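First, one chain by itself in structure tokens, the form predicted alone.
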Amino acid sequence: MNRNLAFIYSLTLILMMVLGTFTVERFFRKKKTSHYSLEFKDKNNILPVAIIGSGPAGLSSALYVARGKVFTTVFQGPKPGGQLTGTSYVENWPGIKKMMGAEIIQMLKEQTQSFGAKFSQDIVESVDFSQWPYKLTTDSGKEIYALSVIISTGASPKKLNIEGEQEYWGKGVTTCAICDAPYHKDGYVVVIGGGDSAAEEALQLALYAKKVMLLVRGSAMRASASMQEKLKEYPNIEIKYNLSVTKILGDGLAVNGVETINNKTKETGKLNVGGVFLAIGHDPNTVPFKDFLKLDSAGYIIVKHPTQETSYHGIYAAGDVVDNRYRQAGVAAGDGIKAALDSLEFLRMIGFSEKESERLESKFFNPEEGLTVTEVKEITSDNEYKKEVLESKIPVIMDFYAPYCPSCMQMLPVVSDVASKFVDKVKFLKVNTDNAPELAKKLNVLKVPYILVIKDGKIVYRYADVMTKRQLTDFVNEQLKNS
């Protein structure tokens, strides 16, 4: 009899727990989904999932979202592919023995596109997460309404903030060896930093420069043992410990040296170099989100582990924008997969289904809508320069690029689109520095991407960085105003 009572009691408990769980879960879902209406009478440019950033995290997210048969667009950002495109060979990507970082990114991109993911050249400049669908505003002024957002904007290299750094930015000071190493062939350069990134920069430069000096501010490197072993294979790489750069020197046109201090002995010195490559760490790219999302003291987005959910439902973050510890491409890809699965679950929770997707398809954001293309002429020789530039009756804007530079390839369609708005007012030309190294050298172009403005045969402005569509348009208008 006692055993029967115990059985009935246990069964009753189990039923209460099940019913209780069901009731709590139903209440939880009702409370969460009550304000997520899928009726968008007054809105267009809708995206079920908007992915901001195109590094390993963003592309892995896109792969899983697109494979889940949900429409998604990746906003590639000013530096498509993220930091992995700035490395040479990658030997620790799972399943691949050895491959260039840019090739891994291209492989990932093609895989996501095979499942229907779209890519946009527009750059998300601002967000409004106080309303739902969440509003994203791009550099071209487009307003996009996202049901869910995955932020994978990564991190940007830190600067030293010392005298001469800004003055000689793009004139020998840079953060990308894979982009700019060819401009220092047979030269002397310094790499500042002691981690894996610094070692990677030095290895890339060693293929071109006569001498690479790796300046480490402490008494030991933070780079992995395998990276440090690789450095020993190159006789033209010299590691200098306890050394910091205090000032960057130049002749007004280009870098010609750095001033240093020994952090141990306090002895000062000078190194005669033509290039300074910074690899001293990164800051997360979170400025557009800081007014809405919870960030830690270093500016990284805080997520609710073990998920990738931020402080807003339906908004997720992945990769280096949340990770100040591991900073590995494989970890970023894993974060991206988690974010995608979280996003898909959120869409299911609010009632977004395949049927709803078909109903809203006509309102979806089309990244190719409104794009205009003007063929920008390429010049490769001094004779062409004299004819097309020096003899031009209107201002000339020259875009210097290299095919191995992801930021350059991002700029090309931007330049083409902006050029279509200034026909007969400004002449746009492009120069592939691989095909015209002498022309680049003559015009003192030491990095890519690089913009030159020439009026009446004279160089009047130099710009050594990426420009968004809006920035380039404003820049051209400013140059015309000053003509």
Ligand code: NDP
Second form
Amino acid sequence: MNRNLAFIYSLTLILMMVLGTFTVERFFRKKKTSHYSLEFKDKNNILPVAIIGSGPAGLSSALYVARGKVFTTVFQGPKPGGQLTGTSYVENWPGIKKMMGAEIIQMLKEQTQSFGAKFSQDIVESVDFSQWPYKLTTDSGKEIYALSVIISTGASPKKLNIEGEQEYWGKGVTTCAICDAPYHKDGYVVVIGGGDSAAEEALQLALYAKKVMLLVRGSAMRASASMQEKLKEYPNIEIKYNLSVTKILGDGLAVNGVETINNKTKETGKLNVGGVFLAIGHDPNTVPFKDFLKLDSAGYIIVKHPTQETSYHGIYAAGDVVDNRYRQAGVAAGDGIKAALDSLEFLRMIGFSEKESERLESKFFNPEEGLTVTEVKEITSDNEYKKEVLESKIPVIMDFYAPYCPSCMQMLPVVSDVASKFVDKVKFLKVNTDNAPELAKKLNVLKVPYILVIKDGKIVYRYADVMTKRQLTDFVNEQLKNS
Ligand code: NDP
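Got the form predicted alone; could you also share the form predicted in complex with this ligand?
The complete assembly is shown below, putting the previous chain first.
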């Protein structure tokens, strides 16, 4: 009897446990999916997948999402194409022997567009992940509701935070050798850093400058052996070890030197140079997300390996914003593909089918709707400058660009879009510094992209960096207020 009772008791216990587990699992599964209603009666600007960032990670995500027949928009960010657009030749993108970084990005972008991916110039300024669909607010005030989000915002170059750096930013201090090397023809420049980026900057500069001094703060470089070998091929590159820059010097208009300290001997010194190129690593771009997502101690987004899922269901992160170890374009692309597959799986899980997509299509956020662009006139000669600029009755904004400068090429459509909002109030002109080097020199334009504001024939403002649509619009409004 006792044995029988014990048997029945154990059986009941096992049955309860099995049933219990099943019910709890079912409950959670149900809760997970039923939480996501696809009604959206009072919502517009819906995106099945919003991709934030347009480097190799974001574009690879866009390729897989769009090819998976799901509508997606890529928010290109303040530096469309990401870091790869600022490098010169890439020799380690699988399958391609040698190609400019910007070309790889362009090819990838066109490939995603061929499957229907859309691109927005709006910058995602803030997010609210506490509600679903996830809310993204852009710099032009648009509110987007995303069923799934892929964050591929990459990383930005670090700065030294030393005296003179801010004052001479764009006046000789920069992080883009590919953009600015031609302005240092036969000049003396320093590159600061000891990694692959520093080696790349030095190699790019060696094609123009008389002398490139690569300042490495320690006693060895961190760059790959092949990069270090390449440096040896250029007699005009000198590597100086144990040297740090403590101050950037100039004459008010442009850099003319740096103060240095030898980290071993503590000896101080000065180098007379016209250019300072920073290549001292990167910080992940997480500002809009950091209040919601789990980050590691260095500020990178934590994902649940082997997936790209963040601490929120349906939100994935890919590329340099999660990768503090490899930081390779190919790795970012792989991450982006994984994030896209994860995101497609999430949409399937919440019941977002092709049929649902068709039903909701009229509510989708399409950045190409209502986009206006104005053809910005190009000037090439001093005569045109006199006529179009000096004799203009309204303020003039000149955008200096070069075809080999990726951020300039990204800024041109921004300029034409903003120009369309200020017709008859501000005259926008563009100058290709390759076609008009004398004009650029005369106006003391030392880098690209570069904005000059001229009122009543006088230069009243100089800005030496890339601007987003919102920044340029605010900037123009500010200039008009001051007229
Ligand atoms: P890294 O982090 O690899 O290197 C940064 C360098 O800057 C280090 O040498 C570091 O010195 C130095 N540094 C940091 N802070 C300072 C400072 N305050 N003053 C002086 N020097 C400083 O960054 P990279 O941007 O070079 O590379 C990032 C990643 O991208 C790497 O994985 C790299 O391999 C990859 N990459 C690959 C390329 C390619 O394959 N073609 C091209 C470019 C980048 P220390 O060594 O003493 O810490």
